[in-house]
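Let's start with one chain on its own, the form predicted on its own, as structure tokens.
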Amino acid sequence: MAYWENLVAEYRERTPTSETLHEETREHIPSGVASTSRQFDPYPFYIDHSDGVYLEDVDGNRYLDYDMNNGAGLCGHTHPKITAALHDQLDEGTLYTMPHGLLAEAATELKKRWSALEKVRFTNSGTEATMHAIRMARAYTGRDKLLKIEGTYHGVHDYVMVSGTPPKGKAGHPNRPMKVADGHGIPDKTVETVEIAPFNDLEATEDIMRDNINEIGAFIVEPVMLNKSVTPPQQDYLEGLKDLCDEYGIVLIFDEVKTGVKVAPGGAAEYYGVQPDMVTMAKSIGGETSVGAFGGSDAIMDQISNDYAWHYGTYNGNPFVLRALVTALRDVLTDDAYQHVNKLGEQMKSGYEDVIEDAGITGQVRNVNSQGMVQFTDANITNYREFMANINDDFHRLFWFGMVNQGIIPHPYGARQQWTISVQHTEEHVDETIEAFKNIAPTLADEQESWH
């Protein structure tokens, strides 16, 4: 408890006008901060700009960020490319409300990655391409039902938001867990709508098909889990749901919003050799501006131009987000780019581990290419529910606090999350973050010891 405490008042030392902003910001905003997650205690230091792999705060603090907007930032903040294209396009018009050039310009740069896309469409965040590719699925199929993993996350509209963080004492049976709403203001009856399958069980997962045999429309899936640090799919798990979604006439839709164009350049679905029926895409597609998309065949996407399932946004594939969408895709996320970014993950990995062994930290380092985490525990987490049976998100606190104190940001806040190293990320930015590991590991393995 007095490392906690220690930690807490040297990070307050360092950030008074964030206190103070905060505490201003609070009297009009809900917690003083844009989305709940970024929230937390004591408060979050606010942020004066960016640069490249830096974040910096109102009191002047330099962050080397690998939080890069929760995984939005695989290119990096303002690269000298998409800031040059932005400025471009701010001379030519933000938004037409009319079909444009580059529409298909950025589809194409899409489809060129995922085969599965033969139309897209565009959206302005990961929670409109999930609720508009969730219905078209529902369309196609005519059947109402949404299945969906345990301890997932697809953004914020309804249907989605169902045992996303369900309590130990409600989570009902591993192979069938119980419906469990996402805070209060979701209704009843849409939760009924919704069954929840857990993750890496494909016996579990037909059992819940089969008892709800035409009645399943789509099933919505993270490849790998992000939203429980990073929890990747077993052997053939990704396979065996293809080939059960056929069997059963349910098209899968893979959640692309966190792994697409950053675990390979076609995402999770390229990374482990499968294609689904529908993507849904948003975070890095658009080096840092806020655009999604989702996809699939002609038979579902047409659904929309015979008005059959509708689809409208007057910021839709606007052109601010597409030049860039299409400038990040082009020419910035190469495959030397790819090397680049995974070979940093692989010493990230190495340089974490080998500081976890020599101090006697309990822990591993799970990640895929450029995306990874630290997790204080030796389980082989698998799902939802070992991941919080091994995780303590108290001790974790630990960990991160210790590294933005040394003025690196980890990844964003919360044991759940995961790193992202982003193209202007070096190998020297990765030592200075290993280091920093260093000066509090043995901190840490005394914490650890005694929290046991």
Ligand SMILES: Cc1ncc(COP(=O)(O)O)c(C=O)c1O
The other form holds:
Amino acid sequence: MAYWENLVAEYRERTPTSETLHEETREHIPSGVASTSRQFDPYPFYIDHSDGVYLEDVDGNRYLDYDMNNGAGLCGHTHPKITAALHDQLDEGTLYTMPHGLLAEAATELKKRWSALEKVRFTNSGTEATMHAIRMARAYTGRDKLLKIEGTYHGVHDYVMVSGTPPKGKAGHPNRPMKVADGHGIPDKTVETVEIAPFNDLEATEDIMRDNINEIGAFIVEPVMLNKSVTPPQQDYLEGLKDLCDEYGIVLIFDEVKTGVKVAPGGAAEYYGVQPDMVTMAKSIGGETSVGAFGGSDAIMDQISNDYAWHYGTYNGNPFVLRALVTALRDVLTDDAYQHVNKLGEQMKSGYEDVIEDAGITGQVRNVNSQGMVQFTDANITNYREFMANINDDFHRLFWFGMVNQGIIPHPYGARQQWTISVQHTEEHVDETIEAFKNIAPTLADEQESWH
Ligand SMILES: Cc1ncc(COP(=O)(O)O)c(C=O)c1O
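With the form predicted on its own in hand, show me what the form predicted in complex with the ligand looks like.
Now the full complex is given, and it begins with the chain already shown.
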């Protein structure tokens, strides 16, 4: 406990202006943050500005950043090409609510990356993307039920806020998880339309499909669980899901909000070689602007053209965000850029692993290219239950604050997150990160002993 108290004392000493600003902001904004995941104890540090791979806080502390906007920053902050394009676009207008040439350009960039996409529509967030994809799938199949994976996060509309983080006593049998609303305000009737399957378990999934035969219209899956650290699909799992969905007449949606354009240019669909029926995207497609998208076959997406299933929105596909998207996908996230971040991903993994071994820490690194995470356990986590049984959030925060106090944000706050290595990071940045980890590794090893 002494180590934690020392870390907090040091953090407070470094960030007095953040503490004052937090107190003030909390008077006006619940928890003082714009999205609840950004709140942590004793208080979050407040940012003054970003620059390349750095964030600077209101006390003038500079941080080497691998939070990267919760995974939305594969291009890094203030990328010169994107910044220049956005300056131009500011002069040409940021909102027309009339169609414009960037719509087809942006759609074409996405279609080059996912062969599942024949048509796409743009949204303002990942939440809107998953909400509309699910609506399209339900309309297309004429079935109301949604199947989702236990422990996954797909945004904050009601239908996906079921069993995102079910507490132990309420979660039910691992093969047949209970449906648990994530917080209050979600009607029981909504929860009733959702079925929950364990990740990486085709047999249990088929049982659920069979028991709900002709009722499930949509199955939404995050192909790598990037909201439970880095939990990849096992061999043949995604192919198996596609086969099951085809057999049971269910529209398979890959939620690639986090994986999309990051684990490979064409997301997890490309990385694992499985194209779903629909894809949802957001975060890194937008080069730091707020844009999402959903798409699939002509048959599914033309329900919108026919006014059979609706998609509307004042800000959808505005020229400001699409200019950023086109610049990011065409000019920044090139083949060379992927080679660069993937190489750094391996350097980061082996760097952390060496220190873990030398210091005698029980731990490992899981990664898929630019996405990775240290886990302070030897367990091979394959689903939500195993994550909950083996990951200790309280211990993990010793690592996080130990790094933050040295000016490195190793990943977004929380053991369920992962780092993003951006195109602007370099080998030297990774070396610096591993050096910082070396500094705290002996203490973490001692702490781990005493926590057991
Ligand atoms: C897999 C996944 N889907 C959907 C969302 C929601 O995206 P947004 O925060 O843009 O609404 C997130 C956000 O973290 C996500 O990780």
